[in-house]
Structure formats: C-alpha cells, structure tokens
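Below you'll find only one chain, the form predicted alone, shown as structure tokens.
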Amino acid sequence: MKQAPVILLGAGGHAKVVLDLLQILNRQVLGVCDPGLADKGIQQWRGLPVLGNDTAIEQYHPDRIELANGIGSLPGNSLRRRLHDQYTRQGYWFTTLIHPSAVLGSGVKLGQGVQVMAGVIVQADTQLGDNIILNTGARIDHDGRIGHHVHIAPGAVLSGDAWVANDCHIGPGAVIIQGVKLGQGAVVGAGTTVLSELPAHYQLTGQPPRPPVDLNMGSKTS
C-alpha cells in the first residue's frame, strides 16, 4: 500500500534530522510549515516549498496526508506537544519514523508519531507512547514503559524495566538504572545517573547527582 505524502512541521535543527530521515525512507514530502519562514516571505527551505504557517495544513484533508513533527523538545517548551494534540484532535495522523540503522526487539510497541533516530536500540517488549523522540544512539533495554511526549536525548541509556511517565526529558548521556521510575514531567540532566525513583515535575542533575529540585517551586513563589 502506497504511503501518504508528508508535511513537515518546523524548520529548526530537529526538523533537519527529521527531513533527512524522511528522505532516507523515500517518503514524499509536500513541503514545510513554519511561521518564521512564512513571516519572512521565504519560499523554499532545504529544497522544500514553504507552504505557510501551521494553519496551511488545514488546506489538506486529513485522509490525504500525514504529518511529521519537526519541532524539537526541551524542558519547559511545550510547542511540540501542543501541535501534536491540536492536529490529532482535527483528525490528522503523525507518521512514525524508524531509521534503518535502528534496532527494535520483539514485542516492541510504538505509538503515533514516534521518531526513532539513527543508532537507537530498543529491546524486547518495550512500550512507547505517542510523539516520542528517541534521539541519536539512545538505548532502551527490555520491558521499558515510555509515556507520551517524552524526549530521550542522544546517547541516553535506560536499563531494563525502566518506567518513564508522560512529558519527561532525559538529557544526553543520562543513565536510568534498572527498574527506576520517573514521574510525569521529570527532567534528567545531561550525564546524570538516576539510581532511584524521581517524583513528578522534579529535576535531577549532576554527577554524582545533586538532590532533586522541585520544578514547580519557581511558579509557586513568583
């Protein structure tokens, strides 16, 4: 069955990697939607036509296209999730992308819009939610549970049976020890080893790790 053509959202650094992956997979890309390019009157980006801002998507029926989310994911920036939620509510589908160099074990389940980048390894019976980025060279061992809208940055390692709730960010080179659970919205800094459960909306950084910091404290005191 022929795959639907794709529209790419965003024109930043992550979008470059997503576009490369789409081209490796021989997907037809109709163009890119990006408010910044559209506002400047730029008509082409990396050989693609600039279709306009994000509302240009609505010119295409949801049954005729798929979307690729080129917005990156950083702590405190919810644009990627907002776009995913907005367009899935309107009936659009975000394509799941798997780099040919990635390795997926038996029983792996992938949600909508998952992006599995070059060199990723996902071992047996891991479950991945929607709109996840498994970035370059990330490793997830057996029986992992990864929620929606999670970014696992380049080189991060999750040992077996690690559980990661929705909206978490795991920084480059971080290590999650076997069986550890991360609560919703938790942030793990680059190179940090997580040895025990990290509560929801807490941040853990440093090597060895510093005490967890409640990410909600700033909003409560400001």
Ligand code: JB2
Second form
Amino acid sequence: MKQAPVILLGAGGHAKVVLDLLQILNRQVLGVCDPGLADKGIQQWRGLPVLGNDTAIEQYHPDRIELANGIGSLPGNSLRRRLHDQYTRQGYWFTTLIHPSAVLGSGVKLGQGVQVMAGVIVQADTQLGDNIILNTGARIDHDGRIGHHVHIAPGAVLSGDAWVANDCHIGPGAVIIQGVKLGQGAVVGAGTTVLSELPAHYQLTGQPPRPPVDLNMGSKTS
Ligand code: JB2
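We have the form predicted alone; now please give the form predicted together with ligand JB2.
The next block holds the full complex; its first chain is the one shown before.
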C-alpha cells in the first residue's frame, strides 16, 4: 500500500537527518513547516517548499498526510514533545522511520513516530514508546523498555533489561548496564556509565560520574 505524503516539522540539524531518511525510504515530502524560515519569507529549504509555520499543517486533513518530527530533543527543551502531543491530539499521525541499515530483533515493538537512525541495533523483545529518537549508532540489547519522548543520542549503549521512563535523555556514548532503571525525565551525560538506578528528574554526568543532581532542586543527593 502506498504510504501517505509527509510534512516535515523543523528545519534544523535533526530535520536534515530526518529528511535524508525520508528520501532514502522514498517517502513523498510535501514540504517543511518552520516558523524560523517562514518569518524570514524563505520559500525553499533543501529543495522542499516551506509551507509556513505549523498552522500550515491544518490545511491538510489528518487522513491525507503524515507528519515527521524534525525537532530534536535536548535536556530542558520540550518543543519536540509539545508538537507531537498537539498534533496527535488533533488526529494527525507521526510516521515511524527506520533506516535500512538498522537491525531490529524479533519481537521488537515500536510506537508512533519512532525514528531509528543509521546503524542502530535493537535486540529481541525491546519495547519502544512514541516519539523516540534512537540516534545514529545507538544500541539497545534484549528486553529493553523505553518510554515515550526519549532521546538516545549517537553511540549510546543500553545492556539487556534496561528500563528508561518517559522523557529521558541519554547522551552520546553513554552506557547503561543491564537491568538498570532510569526514572522519568532523567538525564545521562555524554560518555557517562550508569551502574545503578537513577531516580526521576535526576541528572548523572561525568566519567566516573559525579554525584547525581536533582534537576528540580538543583541539589545533590549525598
Ligand atoms: O514551533 C516550532 C519551532 N520552533 C523552532 N515549530 C517548528 N516546526 N519548528 C520550530 N523551530 C525550528 O526548529 C527552528 O526554526 C529550527 O529550524 C529548528 C531547531 O533546529 P536546531 O538545529 O536548533 O535543533 P534541532 O532540534 O534540529 O537539533 C538538536 O537536537 C538534535 C537531536 C541539535 O542540538 C542537534 O545537534 C541534535 N542532533
């Protein structure tokens, strides 16, 4: 069955990677919505028409198009999540994208709008929620549970049975050992190895890691 044409949201660094993936997958892309371009009157971006800001989406019935979330996610920036929530509430569908070089094991389940970039490996029975970015070369071993709106940055590694709650950010090259849980909104810095549970809204950075920081309080646990 022919897939619906796509509108890309955002025209920054992440959107370039998503557009390349859409083109590799031979998806028809109608154009890009980005207020940064629209406000400057820019009409073309990487060969695509600039449709306007996000209100341009509403000219298309939700049954006729799919959306691709080209907004990346970094700690403290919820734009990607907000756009996903707003347009799914309005009945739009975010397309799930899997790079042809990715390897997905048996029983892997993917939510809506998951983006699996080049060189990713996801092993058997891992479950992925909605609006996740598995960025370039990330690896998740068997039986992982990854919540909604998680960004696993390039080259991060999660051993088997890792549990990652909604809204977590795992930095590039981070390592999560087997069976470890990350609470909602937890942040793991680039190159940090996580050996034990990280509570919700805590941040662990450095290698060896510095004491975890409570992102709500800005204080340390010990
Ligand atoms: O409300 C909006 C909006 N606000 C800003 N709607 C839409 N559709 N787009 C919006 N933007 C656009 O998001 C900006 O005009 C800009 O084009 C884009 C953000 O681009 P930037 O390159 O700053 O960030 P990014 O989200 O693409 O990438 C970040 O996250 C990635 C995962 C970067 O830090 C990357 O390095 C990282 N790989």
